[in-house]
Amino acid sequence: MRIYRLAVEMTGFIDNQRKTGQKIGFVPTMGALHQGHISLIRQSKKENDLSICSIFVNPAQFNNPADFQKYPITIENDINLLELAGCDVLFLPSIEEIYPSQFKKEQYDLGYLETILEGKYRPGHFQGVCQVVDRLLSIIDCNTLYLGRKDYQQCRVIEKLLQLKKYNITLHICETIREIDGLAMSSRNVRLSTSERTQAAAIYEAFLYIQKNIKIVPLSDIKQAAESLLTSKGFKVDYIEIANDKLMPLDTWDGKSAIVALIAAYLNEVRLIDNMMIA
């Protein structure tokens, strides 16, 4: 696997496997990389002649300093594991390298998007979302651009970004990975203790519930049961909420359109978030 960490050494890269035709897949991450990146990688094998990861932890989308402190490091073992999954370059660049000191900063209209959700408790977020992908696509010339359906709003904003910019990417956006109790795959469940990773179980069991009981309890009563069954299980819960596919929150449902449950809720100093379509 080639490691670049310099962005004109990975654009050169990238200039010459286009001139031979190559179809290039991205799969843009964070770190502390589990099976859910990993099945990211592994679609766009199948798909692409190159397959090409990068990790930077992104000081633009974290509301709380702390957060970004906080925020898990394990190089050598995404390195290790890249390689497992047959990876073909990581581009692994500095803070400096990617906001160089002429870097400017833009708006992306993103318009409701932004205001719901994670928007609404994380203002700012999601500008700074954009901003790191617009930078990276802008030295990664891709073909399609994989991200897991975990952060549902995250993909339908850069789904938004990738108008607004007019790039010619395809999005794939690939199904949650899940552990044994459901447990949606997450970075920020290394910082879970023993029994904190016993309770977080609860986040889906509430989509069960909420699935279970959609056809026969309105919205309002589930949501507010789905609530209760995680506040019993210690979470403080920011949102419960189903929305349309497009994320525009419901407060009926025809029993036929498609439907997702989303949830984020703290698990003392954790937050998690997940969500599953329903219908």
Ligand code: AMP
Given for the second form:
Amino acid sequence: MRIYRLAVEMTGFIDNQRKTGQKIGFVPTMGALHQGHISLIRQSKKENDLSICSIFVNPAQFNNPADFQKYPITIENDINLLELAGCDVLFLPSIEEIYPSQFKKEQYDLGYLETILEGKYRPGHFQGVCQVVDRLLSIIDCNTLYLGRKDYQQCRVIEKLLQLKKYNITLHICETIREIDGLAMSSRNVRLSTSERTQAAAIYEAFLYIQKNIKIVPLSDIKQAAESLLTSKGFKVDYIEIANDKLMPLDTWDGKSAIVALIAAYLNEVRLIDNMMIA
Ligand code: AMP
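In place of the form predicted alone, output the structure of the form predicted together with the named molecule.
Complete assembly follows, chain above in first position.
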């Protein structure tokens, strides 16, 4: 696997590959890789000639400085996992490479996506996400961008970014990879203690509860019951929401259209998010 640390070298390599008609898939990450990330690389490998992964812990998207400080960094292990998965190129830039002194911060018009759910609880987060993805896409001219449904709102935000900036890039949203007990794989899971790790499976239980009862219990009651379930397992809930596929929160459901349940909750210091298509 090639490793590039400089934007100019990364772009030079991509430009040469594109001249020869290579199809390029790109998987942006913040590292501390797990099988969820690797599933995106595998999907990219199936559909492209070249698969590129980036690892960059983006300070601009952390509204909580302590969360940024504590973000796990496991670069040697990440490189091993990427090699094993057959990733072709790793882009591993410094903060100065991504945000050089002449870097101009843009304001992205994300509409309601920025004020609901994660947008509401993490002010500025999605502007930071757009800032880094826009910058990465200016360096890595790919055909397809691979994102995980685990961060469903982020997928919708990036979809909006691609439209706003008129990128000619296909977005491929990949299914969430889970542990055996249903907990969505996440880089933040390594920060859970043994007992917290056991408690964390309650998020998946809450989704199963919602799925089982969605046709018989009104939405507000179902959210209340799911919140009680999480609270009883030691969580402090930021939100439990049921929304349509555009992520508009719903008060009632017509019993037919696609809906997604979304949860963000703290186990002590660690904030976990997850979502599940309910119908
Ligand atoms: P992150 O390193 O957390 O920024 O994640 C990088 C990419 O991996 C994002 O598109 C995530 O949605 C995706 N991802 C993270 N966890 C999972 C998972 N458990 N299953 C599938 N994709 C995931």
